[in-house]
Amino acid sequence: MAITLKIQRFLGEKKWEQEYRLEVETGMTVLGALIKIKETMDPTLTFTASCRSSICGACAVKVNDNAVLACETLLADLLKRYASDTLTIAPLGNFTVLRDLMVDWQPKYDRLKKIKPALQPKTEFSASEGCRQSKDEFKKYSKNSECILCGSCVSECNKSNLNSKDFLDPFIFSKAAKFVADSRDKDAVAHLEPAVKDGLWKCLNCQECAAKCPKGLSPAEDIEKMRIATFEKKMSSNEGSDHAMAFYDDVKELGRLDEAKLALKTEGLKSALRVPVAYRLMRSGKLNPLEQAKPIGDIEKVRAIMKAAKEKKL
């Protein structure tokens, strides 16, 4: 079956799109047609790879606007998902691009090293006994290390796409929480706090970093286990950590939002900004500041899930 690969490129401030046709063998991968591509039609086609073998993460791109690891996506299960015999393949997204599809990784591991990327063993170990641990402690953070920098989460980050500049890339975080779910590491603030000032409270939630992540690593429940963490090591509280407890409060007193107060439990008089959009809120009745919210019926039944949730029983 012959397709179309239709492929951005890149060379300087110069951005075109490029067609190729080929033959798709049985077994080929999106790495192995551009492979393929740049072999027997246009060598100045470039892009990186290394391993083959979805352990280096080097040939992440995107295909129809959706992250992928080149090397271990079939081209067969793509053309069904799509039903069509084009597909567009572009570099990954939120990165510069430095040419075709090949991305800067530099600025990416310059902003890594902000979260202290390395084990700070606690006094109690020596270089003659190691760090010990027991096998339920390796496994609260295990699954954290099999991250192989493929860049998905980043490129589908819809916050990062929104504003970077405040915001640390997904699996910066998914780093920062291996180390604080480390027991053998001695300074889980040391790693919380870069993370706290570089955006821990601005994740967006929507999911799309645990979606793309080939190795089905979760950036986003990373990001969630460190704001608990933040509350459990007894942190300076911010706009997100208030906003965040007074939905807790909210919740566990009344069993829903108080939506009247919430703006002000979160940013206090700050919250005086507002007030323009109360009075919109107000005038299409959809605020009323005189309501007094009460508890809905079930609400005890909310507090014991809660507290349930608190002792890590569900």
Given for the second form:
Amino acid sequence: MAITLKIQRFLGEKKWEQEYRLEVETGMTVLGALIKIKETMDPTLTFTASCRSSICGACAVKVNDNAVLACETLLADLLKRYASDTLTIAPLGNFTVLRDLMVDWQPKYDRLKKIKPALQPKTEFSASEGCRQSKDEFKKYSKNSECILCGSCVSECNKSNLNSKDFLDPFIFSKAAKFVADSRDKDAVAHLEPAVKDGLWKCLNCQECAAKCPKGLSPAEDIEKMRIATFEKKMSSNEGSDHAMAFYDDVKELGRLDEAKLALKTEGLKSALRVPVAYRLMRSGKLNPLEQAKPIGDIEKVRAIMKAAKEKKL
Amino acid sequence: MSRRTFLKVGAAAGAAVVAGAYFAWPGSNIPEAVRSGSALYDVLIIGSGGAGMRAALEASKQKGIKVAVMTKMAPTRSATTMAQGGINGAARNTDTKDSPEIHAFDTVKGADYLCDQDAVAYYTEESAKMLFELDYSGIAFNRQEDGRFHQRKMGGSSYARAAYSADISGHAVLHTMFEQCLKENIDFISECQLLEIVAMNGKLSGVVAVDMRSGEMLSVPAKTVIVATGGYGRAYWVRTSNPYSSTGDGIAACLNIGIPFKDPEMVQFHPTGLASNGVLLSESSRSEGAHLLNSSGERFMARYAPKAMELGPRDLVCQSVEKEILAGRGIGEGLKAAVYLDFRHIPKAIIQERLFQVRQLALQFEGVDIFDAPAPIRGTCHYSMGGIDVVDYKTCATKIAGIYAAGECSCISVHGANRLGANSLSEVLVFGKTAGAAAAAYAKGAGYEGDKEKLKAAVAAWNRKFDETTKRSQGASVAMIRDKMAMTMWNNAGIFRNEKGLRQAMGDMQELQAMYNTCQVGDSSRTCNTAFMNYIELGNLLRLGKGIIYGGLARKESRGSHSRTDFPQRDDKNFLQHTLISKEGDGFKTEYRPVMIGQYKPVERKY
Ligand SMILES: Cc1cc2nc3c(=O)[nH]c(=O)nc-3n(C[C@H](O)[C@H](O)[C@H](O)COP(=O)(O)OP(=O)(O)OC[C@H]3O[C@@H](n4cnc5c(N)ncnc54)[C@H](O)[C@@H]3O)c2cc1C
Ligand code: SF4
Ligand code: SF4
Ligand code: FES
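Having looked at the form predicted on its own, could you now put up the form predicted in complex with its partner chain?
Below, the chain from earlier opens the complete complex, with every other chain and molecule after it.
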């Protein structure tokens, strides 16, 4: 069947949308279609791809506003999902566009450097004999080592959309979390500190990143784990709570949350001890700041839940 | 309104600003000094695969040495990241009976004796150590009970020797190297495609490259250059497991300045490429016990390698697959003909733990879930044993002082006529390290002897070429010439070869070259002109393809991956030699150099 791809094009100062119509062949991926267009219709269409087997991370683009790996996404599936023969293709969000679908990774690498993105092996290990680690310890971080740096997670990250200056990209948090969870690393705090400094408490927990990651990572969950780790590592509580406040300020920027904020304030969010409690509450959905429309009559229930959270029962 | 949708709506206002904020952005992919022309590198590495990054890490250990890695894409997009099965080294974690000597013997035998045994001994010695180094650098190696990294047995290995990270071992290696590069603050010259190495009268001046973003032709003076640009598998275009970037650019650049292309005919075909598009199903499939079946469900390897069965070396297994298809015992027809790879007897838990990528690829491209049905597979061009002629394995030096080569683009030669599974990743790291150390040491003791005027002249010539070729509005398209090239290479210089076919391919390539000379690029913008990039790559593939054919014609024997139906026997008397193809006028000349034989005397290979 024939489909129409509306592709967002960028070149120099110019920006336009261009339509291409082509026949879908069986097994044709989005990348297959882009290649077909470039080779048979328009050699100027620009995108990047290398492995065509979902492992190099070069080909992520937005289809109908959702980031996907072009090389693994079958057109037939998309047509079914959107029940339409027209798809819109655009470069990833939260990246600077270089041309058409090609985006600039360089600033991301500079940011990646901030979280000390390399193992700091414990002193009992050596380059001549390697490290020791149990299978269970390995499992704690191995998923995070599967990140292919494709950028899908940041494309629709709501926090990055609002303001990415004070917030590292989701995959960068996942990278930091990898080292925090790796039993071979001697100093989790060295990875945690920069994460805290650059937005650990500002994630909105909207789960877009986890929904978009083609490799099944969950930066959102990694962020949660690291937040908890900051308390386990007894990192300066003031810092933690300040950032928790900043988190709420961010949500506030979105223009909501009064009641929830009130409830939290009643319990005294500024007190360092309460931060993980409040945090656990949010996590478990018992105190969702955005859906707290319940009247104050429920406050006793809320307090009970918060008490449970404090006792780590949630 | 759910929380998620609410956030989406709330954030949309912010997003609109971001999307509207498009502007031309040169970015910081290139260090300022390179753009302004004032940079002089001690060690300039071309290619950011495992070899290039490892070289950079080693070279930068030398104090006061200026190092950079140039790469044509973003740094983490390479063939290295695609490696699946594992990385060999006789670390003896899993099998204490293993040793570097046994690893060397397996490698030499796998190579069908066309490798230099002194280089192999060095390689196996170093690769055993290198696995521990990698572990210490933070790679996510799968573990065994005692807490050490676990090793699995790959095709052609006597013992369990390959450390691995599920079935994404190369990805693990590459990202570990990248992490180390970030930590060491290695300079990357990103999205810059090498066009030419400038060296005259044996003196290196530096390189010319095109900055993808601005389209500017850059000249980068350097005291030493390490070429680490990967293989040339894309000469077979669709029937290859290689990434789009494996176009042999560095080998072509070396050929142009008089460094020979060694053993070009030695191209490895991997037996288990997906039938539809050549994408690889890892060799770990077979090491985890998958069976090869023909159309009647028979495990046909019993006919060709009764002892090793599916775990025979790649060349043998691949040729067996092809023989089954030729004998009519395959499924499907033409380029889509195939046999089956069957996983159904392997516990699902094992597949989930160790072969999840394999399962995903089969599902995606063939619509087959390997839990329930066998996957259709056929040979696919996988690895380039041939490459830049390295004359000293202890330094990775080529015949031109200051130019080094490491990784798949090089021919040292460790893999001879056939590389064993999991031997490349370790070769890449061992010799990347070796080349990095040697180049840094050389640069430390040497001044810049190049000629910046020559570099400038080369830049001017490339600018003219860009304008001229991108202006054309007539002529064949790059893709059309490329597909014809792939077709003749696969049919005539593929798994089985003979005089008639190779001559046919030679004629075809000549015609294609003529078409190429007047073909159209189709995009005249200087900004991120990937069409121009593809045009340059095709030019390189045409040259290297011709090299494969030349080498194949001259080697009148069958050895390892080079299988001549008109000369089915190995001929040690005449061909225990490396082929050296070098430029002569507009054409090539063929010379030979004897193989270095050590303690393992050539005998017939049996598996
Ligand atoms: C699907 C697959 C599976 C594999 N599985 C295994 C395995 O299990 N075990 C194993 O040992 N080996 C395996 N291999 C082989 C192994 O991955 C490669 O041989 C090895 O990684 C090559 O590394 P390299 O550093 O030499 O080159 P590459 O990783 O190919 O890197 C080349 C680099 O050079 C750059 N480059 C190229 N041309 C230019 C230019 N003109 N200008 C600038 N930069 C340029 C590229 O962008 C890239 O960064 C596999 C290969 C494939 C394709
Ligand atoms: S959960 Fe956090 S990191 Fe993930 S997309 Fe939402 S805001 Fe971004
Ligand atoms: S976390 Fe997932 S989506 Fe994000 S860059 Fe890594 S692989 Fe891509
Ligand atoms: S092309 Fe490599 S992930 Fe899609």
